[in-house]
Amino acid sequence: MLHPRVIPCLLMRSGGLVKTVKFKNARYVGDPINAVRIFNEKEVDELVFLDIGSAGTRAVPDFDLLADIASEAFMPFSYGGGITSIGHVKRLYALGVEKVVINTAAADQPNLVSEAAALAGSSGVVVSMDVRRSWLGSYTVCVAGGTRDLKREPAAYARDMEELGAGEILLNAIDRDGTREGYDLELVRRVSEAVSIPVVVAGGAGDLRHFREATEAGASALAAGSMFVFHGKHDAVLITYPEYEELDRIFK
């Protein structure tokens, strides 16, 4: 049976893979090329690479590393981090990146979203939204690695991004990142109901049932990090991915 996309979301910093908890305490977990080779063997749907080392800095994408990833990856992959110009977008597409993921620049240079969509179509443009929940339960969109609050409500912001030409939203709940406690289903509902484009949810996956809960809340696809790189009660680094039979059962 066809099931929603299940996507490993891999964070990079200084050329290595890392994993965070609530956008803090980045822990080194391995080499991105080795990870790609393992995910090739496991026949994953697609991959997302996000370079968090560029957040809040003027760093540009590591095009050499991305070229190496593109030469190894059997599956389509998306990339975000340090994308601030249409020149960056063109170069990434030329390397073989299927989708560009725009975060801070979508807020600071919204025309970049439209320019990228005009270049390769909306299907190749993802706007990443990092969302923080207050203790009162309200939500706000943040950029620059979660350090700058836009004071924008996520559903309205997502609608704006769709109008600019984004073909997909990557919705990341900062407060759930790395916790493996489940996705923020209320956030998923609000944003999914606000737009007609696919919403890929991230932040909190720790169990296959979390995938089903998120799709029932409106998610089009599921992204996860810790769930695919840690194993056991001591969080040993072991790259895994569910068997397709497991996914078929959970989405029945």
The other form holds:
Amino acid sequence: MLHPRVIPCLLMRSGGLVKTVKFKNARYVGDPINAVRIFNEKEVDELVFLDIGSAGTRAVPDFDLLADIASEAFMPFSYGGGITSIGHVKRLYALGVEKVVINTAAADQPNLVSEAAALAGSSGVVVSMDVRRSWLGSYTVCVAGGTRDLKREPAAYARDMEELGAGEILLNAIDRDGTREGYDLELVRRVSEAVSIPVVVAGGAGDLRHFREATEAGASALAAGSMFVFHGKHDAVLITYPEYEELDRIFK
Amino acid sequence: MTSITENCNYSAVPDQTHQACTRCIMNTMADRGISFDDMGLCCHCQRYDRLVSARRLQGEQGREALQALVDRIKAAGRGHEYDCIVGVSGGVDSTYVAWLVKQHGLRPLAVHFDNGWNSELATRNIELVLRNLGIDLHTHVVDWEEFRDLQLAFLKASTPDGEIPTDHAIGALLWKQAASRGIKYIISGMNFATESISVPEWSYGHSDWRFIKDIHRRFGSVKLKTYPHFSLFFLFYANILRGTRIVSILNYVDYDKEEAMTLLRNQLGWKDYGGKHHESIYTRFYQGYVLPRKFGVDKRYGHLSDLINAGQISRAQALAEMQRPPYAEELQQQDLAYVSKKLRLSTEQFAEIMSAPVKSFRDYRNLYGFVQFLRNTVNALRKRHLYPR
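Alternative state: the form predicted together with its partner chain, after the form predicted on its own:
Time for the whole complex; same chain goes first.
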């Protein structure tokens, strides 16, 4: 792969795919298994699944559904949502999940990040951070689906996670989620400068130029949701993914 | 809408001696109710000959009628964002309709029903074609848990109507989008030239909500809350009170499937799937695996016979095609595994469904008589040019 990774980031709730705007108003967009199958044939670089139904609750990953999804996915496949123990991590790897995405548990029980990294190596452990921007322009890291403010500065938090053994940061800007107005480049810059591990950015992608802007700001890979599931002025649900040549052109 | 084949006698005892039509490939095995005239021409071909001039306009006559229709559609759309609706699946008929409608300067809204079985090629075709033609899209994504339950209920009901949940919802979606957006015309990809043969025993229930509801009541377990459906009363409201019309625009042009595909490939980047309605994985599997193996129904007999009557292939070509399996065996096995996974059926449960005794829509509550009455009424109106073709 010559260009940075471009990764569809799909949200699940109660077994269905949804898409949110600023972490709210989840809209149903279909069945995850069929979506994986379509993305498979589109030869996407990677796929991220986040179960937002489990954010902030005690729900555990839906292992049966994940087994079905993993069996359809021929690309590297990451999963996050409800991972709270090393047992969960082991089961997910056994199902064929390549990377586990840890969010709330990384803040509440940082040991889990280290344990997971010790189990499968750093490359299999992603720490995801949801960042909110205040109206004064300061950033804080939130967990539990954006409902609990950790009052931590994102760059420092990301450095801590790198030290714990995270192999990658998934950086999500809550205020940009589902807006398709572009990534929060200031946030991307700050966090990518603070760590040496890859930073995958999410929240705000609306067209290919946004990918380029984010890589110029330091992002290693680009994740997007709405852009790959909505089409046109009526936000019609239609799974799309850019052609390899289009990506080459934008990153040239 | 296709009408029933008036000449065929469906109460007749199946003929023991195998006979095939002298013109098309329909025969006593494909359709147990088939009948033949003294020359050996089947009832489907006789019906085709009788109706073709009323249902299908060609050449100059077609161009004039189409232009008049386009003018009416434009007039009806004045003041609205769109003047017609086209249903899109990614398949050849609906894609060609989208192209044709744009060629005539209409402002269509494309509507797509996502039932969770789209192939990658279907989504890709829809994306490319609509982008290249500059057509807006509305998609309805059905709740998968509901839809899965309904599809499964139809499989358990053991009738050959497993695609009715999709067909009915598409109809409902088009009618309702038209009503809610003040659009008077729905442009359909149905066409007499290549879709005229219909055997009642092959499939029933497109507009019979009572039938669908009864099957779901008996075999389903998830409440249908968001599944798009319509009653015949709604159809009356939409047709008579609102004056919404379905137009089979392909009946006004010299529609040649091969030529259409070439045009779409060259101009819009459209790609072929290799089978009729194979844009949906479930349809491919249902028509190419379940129907032939469980019900002894191979819809290719009808599709290919239509193409013979339309002069688009020869009888020999059609017979050669029938020597091949409905679609690649290897893909059938892949589809079997995928369908079982999506419907959450074990290998044994699926085998049980395949071996259960065959039933017909007549074993369930239905409005068959009334639906036929409505169809015949529409066809009678068509004959008198009081309803679009």
